[in-house]
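One chain comes next, on its own, written out as structure tokens in the form predicted on its own.
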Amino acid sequence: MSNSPSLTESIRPGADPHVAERARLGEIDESVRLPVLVFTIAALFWLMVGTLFGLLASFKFHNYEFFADAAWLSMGRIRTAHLNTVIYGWSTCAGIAVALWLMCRLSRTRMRHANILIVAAIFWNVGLTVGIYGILAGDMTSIEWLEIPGYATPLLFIAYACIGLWAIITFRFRTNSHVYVSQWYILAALLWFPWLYGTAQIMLIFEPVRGTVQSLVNWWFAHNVLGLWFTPLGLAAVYYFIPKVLGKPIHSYYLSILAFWTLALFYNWAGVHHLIGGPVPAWVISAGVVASVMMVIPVLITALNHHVTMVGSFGMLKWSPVLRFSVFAAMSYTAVSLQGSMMALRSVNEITSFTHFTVGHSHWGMYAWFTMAMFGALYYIMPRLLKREWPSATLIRVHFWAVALGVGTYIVALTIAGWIQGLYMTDPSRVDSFGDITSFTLPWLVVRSISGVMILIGHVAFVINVALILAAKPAKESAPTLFSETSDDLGKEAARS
């Protein structure tokens, strides 16, 4: 570090003390600039590479001789590639971005060991890159969210201990004594994410368990990854950019507290409802199918939080981009929850399972929830950062509709499809032949690669807002994300977050 004074150091005594806590918010972001672009411009990449696979996947479904000849782009291998980079590339590197950001404001110190997280973002994406060309290479293992080969892992731990060993740095040092909720959030993943990555490696990958308890070790972890790792990325944001734009406090501190520990509690054991109907123990179903129903107190707590914070506030979504995104998030963690827990239920599951609507139903968690949650956040962090405005505000309205639209037709058709496909599926007696169910679903594939093309429409007008933001260009004189921080939201930061 320099030995020259800081902006707060050389601020004359008896100054506006919000002066010096602008000064000292500036210092703040200027230290974790780096690092966050990296992550973020990694994240982008990955995001647009994502879309591409899933577009390529989602027309094999209606056309299975697109790209019939090329056996890279065979159906198993790119849409194991999309999951892949959306989760490990994407959604990782993005969230990652967010958590380092929020982590350094919230414990109100600059960013200690900077090179650490940029050595973490150079492994982190070189494995991930070896991983998804093993996997079109058709070197891949068989198990769901966990393709990625044996050979690429070693990079991707070495990267995630750099960023746990930053994070508990950063906590130790913290100025302040108070624990905001979004930092519980953030430490509670950084901590969550190695325990379900690394128990899963070792009981699947390296030293593979014996039978049923495969099957149930695989679904312990691909369920919690959305809810024990991205999930509470998603939270810790939408906990601290609603109140922040806002310029007032959550509605209740204790509340959101009861949503952490009962979301800790209960979303554990969730996984195993996938398991229903199959060969595994009926008490470990029941303890699932219990856990996941019991997941709607988390979830109408922070529902009833957000809404209550929001009351008299909504006019504000009509010119602000990030409370836009961050409530289009909110309201749809509590839909897809709800909705969930419902499927948990034996007579709905019999009739969801193995059909499109699971797959709506975890677009819907991972997209219009967690994706939606960092589209929000980035738009407050990067002109902070960049100390520059968004160029336009046409490119942003863009992106935001052409994504809600686009996955709002995504989980409507894939909801109503999956729901009639599995009706068909439990009650032959609907239909001649199962080549029939087949031709059912054919248009509402067709109306899924076309809510695709919206949602790369969206993510094309972001990567090219964030590319001239990092150019430099000009901003315009109005503003669309850049708020001055106001004594009112120094004031009552400790209860916001």
Contents of the next structure:
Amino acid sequence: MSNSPSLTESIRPGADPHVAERARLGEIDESVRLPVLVFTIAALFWLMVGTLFGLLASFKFHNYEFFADAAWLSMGRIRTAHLNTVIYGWSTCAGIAVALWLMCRLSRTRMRHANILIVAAIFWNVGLTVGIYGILAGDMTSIEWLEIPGYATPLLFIAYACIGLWAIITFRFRTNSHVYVSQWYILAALLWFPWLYGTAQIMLIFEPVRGTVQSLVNWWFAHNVLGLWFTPLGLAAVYYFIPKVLGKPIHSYYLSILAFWTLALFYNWAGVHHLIGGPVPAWVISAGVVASVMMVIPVLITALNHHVTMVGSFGMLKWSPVLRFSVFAAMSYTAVSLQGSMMALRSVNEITSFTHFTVGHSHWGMYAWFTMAMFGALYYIMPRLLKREWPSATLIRVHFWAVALGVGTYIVALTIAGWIQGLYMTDPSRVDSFGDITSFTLPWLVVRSISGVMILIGHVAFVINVALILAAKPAKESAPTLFSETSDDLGKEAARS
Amino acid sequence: MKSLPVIFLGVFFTLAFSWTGVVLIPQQQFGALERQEADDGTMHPAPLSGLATQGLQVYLDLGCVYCHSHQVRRPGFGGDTEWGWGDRQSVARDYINQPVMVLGTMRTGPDLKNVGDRIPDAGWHYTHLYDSRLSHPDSIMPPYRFLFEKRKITGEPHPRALSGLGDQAPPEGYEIVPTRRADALVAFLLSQRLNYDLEEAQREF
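Taking the form predicted on its own as the starting point, write out the structure of the form predicted in complex with the partner chain.
Below is the whole assembly, all chains and molecules, this chain first.
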């Protein structure tokens, strides 16, 4: 971190002592351009597809005749296609794109063996396309988060393994002796994921274990995808971009390491809270509940670190899109994680389990936290890769407000719906029939569809902006790369404020 | 702590630790449960019939699990027994004959672990799958009409053609007949019963 130029230092590039350093960063960016772009574009494709699937599923909740006679568009399948496209398409591809860029940047090394990554991207996207097709065509497994049929998953596994291998190589060639916390998170995530995925595939699809042990494997996997894959990738981004944009170091390096290890230890065990009250041994569940509550420790440490770094700089949220998305994400991380720990308490879980409350929670996590962190990161990375600025500040503004309000509405609606649903479901004497619960929640499900439309608008704005920046001509090709780019940057930012 | 081996070992041990606890030990503990003999000598739970196993596949590929859970929690926790979704909680042994678990995390609709005992009438299930509004006007369960075939009646009407379809009835001269997938699915639903006792799940009357 310390030897890359901060924003304040970049204000007068002429007087900048880091010109050589920046030329080197430019060279690194050049070497990562292709793989990062490939993963980003794939991510955006899946983001749009996933948004449409999600919207369709949401509409079908309050409009059951909507495409009712097409089996491949039936509720169970379309909802699952939504989950798998946004998780394995958008979130994973975006996470990888950001991780690749950060890894090279922080290791201060040119990208080596980019072809491994291109191979990974191909395997990955072909595998996913086959998988989503399989889900819609009726081959899905109905094992939550692992619905992609067994004939597609080996392709995905190969892709993951390639990326893990590449990350280790890059890390070994680092020229920077200092290891920043983002590197810890990325490396750990890239190592955890193939292992998790491979184990779950074997124990559930290829050589299934018997009985409800399957459910334990299922939730050990599914929750760890969040905790040991998306969370570390998101944290890596936020840990980098908030201090980067602010031009000051993270509040405490040691706290960040402490948070890393406590997260690694506790998150692992937390997943079984999905089975509270279920037909599995009570002691496993108790361990899961304890671990979920212990997650408060890494979360609060991380929150302290992020938010204290922000103190005194909130004014910058006005002009920096990167910061705005990243801080929105960091705040959501704190909130959603604390909510998650609470939901693991048996008394709360009794009400929220099996309801829309959980769906609200997962969108809070995967969208308001992870997805927003990725948007923030991409707003920073793309101009550096392409050596040109974002063409439209208005589109960025539309993007931010549409998705921020959209996901906010989503969370509020489903939290209320879920709570109502849970209260009545725990006490049948309060309602006449099960149908009453449906009627009480239905208006909120309509609100969810509206929030989905808002989110779609935001995504369209983002995709247009990305298309425009891709199509635009590089700004002042002859000028030194980062030089002109940073001054452009500031000109735009100034105009924006 | 700056080097690759530290991260690598940390990553390895944390995941191995949780895998051992959450997966391996339970697998040792109850991964090989056997059926249990009741006083009258019958073995519980009964195996799934071939058709019911195919029905489970239909249940899986249509994603019923995303609206229906498949587990009854103990009386006093969450109102499951008060709803009449089962007289007792479901325990690990209840699931040993089922190749894929669908415990579920969502109850847009009622729990189905004991649905065969609660609604033993196959005809009801066919009609309900064809259009749930026929039995529950406020239901949001999607219609599964594509599991049925609309046929022109030639000669004798099909013995298992759906009746009582109300405003969903086919035009004169046509009939609605369940496909094999519908038959399998209904067989699976009817097989889901918790009407036997297991030592570890004392029934509460």
